[in-house]
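Below, in structure tokens: the form predicted alone, a single chain.
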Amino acid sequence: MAPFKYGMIVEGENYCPRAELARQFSKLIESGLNVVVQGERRMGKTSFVCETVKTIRSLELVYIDLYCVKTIEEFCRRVVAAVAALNRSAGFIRRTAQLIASLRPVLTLDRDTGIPQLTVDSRSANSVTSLEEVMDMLSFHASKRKLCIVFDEFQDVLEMADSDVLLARLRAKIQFQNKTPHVFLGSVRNKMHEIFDSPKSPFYKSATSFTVGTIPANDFKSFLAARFKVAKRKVSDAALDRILSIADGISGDVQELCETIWLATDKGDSIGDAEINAGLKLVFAREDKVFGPTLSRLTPIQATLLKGLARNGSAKPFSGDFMSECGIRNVGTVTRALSRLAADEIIYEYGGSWRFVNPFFREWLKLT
């Protein structure tokens, strides 16, 4: 089994604890506050929230994944499925079905496990009224047991038809669940801002802001060293520093690089620059069908600017030295190129500098 996990909700020994951050987050949740959790892609937000809530014995986790949700029917299905997962007993499932009777709930058994599963009829769960009924069902259970309700990828509700109406109804229901903490996770900065920071939104200032950033370097290095030890590999502190630097400390990317290093080495090996480079080559091989076409779609100016940023991440793209190095004379040209690259989600501005959304793309560009 691979000792490094990513691209999924990570738990148990595969999860790197964030003790101080978890303490801060637990305090908010135990106070019954609603919290909006934001952070960059692959930063481990979902794993952090789920693992932290699980440590609070007084609360039960209701995890609702809204990734790519497009319709009210699909929203209702995901809420119902998440609630049904709380308790698989026949009595609990029957009571839940009664609470949403007008949506024609359907009880099935999983073919592999035999576990009962509850869903709703697609013809009956396609209106705002359906949404309200499902939220009332959720409120009923929240009144009977202490729940923490987590909406993952919450920004995707903006892609639904009449999202403004949906958000208004959803907010109207949630505000009466004042003893139940709700957590809203999202990684698309502008969309989450639109929901929680715009005065025009029903969710304006409805939740406390909480950011999940990189794991403290010393904590992460200790965790990674232990995972390499489980895999019978030795890794130096310097090698771990380089791994974190390459992946910008982004937990999912760090774990992916460590996994490819593990694949490229054997038991008893010591991890150094050669082994890290071998792991990077595996990452590049996986991403080749993405990196190549992405670069080919760029204009010559955009490609030149991007390669300049890759070579010198701390560069100031409007400085004379940088523009001269890239052969660009016009500040307006730089401005337009940066705006286009940001719109295509290749780079983003952070703390006065420009960073790559995918740090492996930056490393790949250094070799082109």
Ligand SMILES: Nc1ncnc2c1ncn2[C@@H]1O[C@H](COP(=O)(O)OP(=O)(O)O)[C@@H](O)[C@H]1O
Second form
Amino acid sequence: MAPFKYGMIVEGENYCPRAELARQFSKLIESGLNVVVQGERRMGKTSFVCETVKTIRSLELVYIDLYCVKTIEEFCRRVVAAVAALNRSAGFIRRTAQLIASLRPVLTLDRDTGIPQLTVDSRSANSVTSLEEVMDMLSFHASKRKLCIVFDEFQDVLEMADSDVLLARLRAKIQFQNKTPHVFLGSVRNKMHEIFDSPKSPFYKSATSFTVGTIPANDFKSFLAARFKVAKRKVSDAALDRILSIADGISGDVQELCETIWLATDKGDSIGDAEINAGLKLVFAREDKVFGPTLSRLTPIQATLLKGLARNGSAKPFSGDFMSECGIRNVGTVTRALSRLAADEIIYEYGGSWRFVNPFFREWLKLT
Ligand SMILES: Nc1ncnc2c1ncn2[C@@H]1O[C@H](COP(=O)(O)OP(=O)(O)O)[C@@H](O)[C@H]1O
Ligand SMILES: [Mg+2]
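For comparison with the form predicted alone, would you give the structure of this protein in the form predicted in complex with the ligand?
Time for the whole complex; same chain goes first.
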């Protein structure tokens, strides 16, 4: 069994506890507030929210994943599935089905597990009225038990046809469930911004903002050291520091690098620079198909600028030194190249400097 997991929700022994953050977040949802959780992708938003809600005894988690949801029917289906997961008893499922009768719910038993599944008929579940019916069903359950309703990848709602009508209806329904905490998770900064911070949006200022950033280094290092120990590898504090620094502390990237280091080593090995480099090489081998074409799509100026940023992390791209090093004379050229690279989601501005969305791409560029 791989001691490191990435690219999925982590829990239990694969989850590094985030006590302080959990305390702050619990306080908000226990007081019934709606919360919008933001953070860069792979920081651990989904894992954090699910794990934290699960530890609050008085709340039951309804986890609705809206990833790539395109139609109202699909939206309804996902809500119904999440509600059905709350309680598999025949009585509960029957009651839920009655509440959404006009969507022609279909009750089936999973062939392997025998667990009852509830789904809805596609032709009957594609109007705004269906969405309202499903939301009313959710409200009904929320009036009977204490729920915490989590919408993950919420920004994908914007990709649905008539998303503005939908958002308005959704907001109207949620507004009346004022004892139930709703949590909205989003990975794409700008789009979540559009929903919660634009005065034109129905969700404007409707939720308290909460940020999930990197795991405090010492907590993460103890967690990782323990995982390496389970896998019979020895790892020094300095090696862990280097791993965190290569991956910018981004939870998912740190775990991926640890996994490749684990793959590149054997039981009893000590992890030092050579082993970290071997792990990094495995990451590059996986990503080569993406990194190469990304680089070759750039204009020469963009590529030079990007490599400059990769080599010198704290560089101020508008400084005379940096520009002359890159052979760029014109400030306007730098501005245009940076905004293009940001629009392509290769870099983003953070507190006055520029960071790579994918830290492994930065490491790869250093070698080109
Ligand atoms: N608390 C944690 N402890 C250890 N690894 C974590 C933690 N949170 C996230 N990760 C790592 O990050 C990956 C992505 O987590 P996820 O919750 O899906 O992030 P997000 O929702 O922000 O994209 C996980 O698969 C795991 O490798
Ligand atoms: Mg997520």
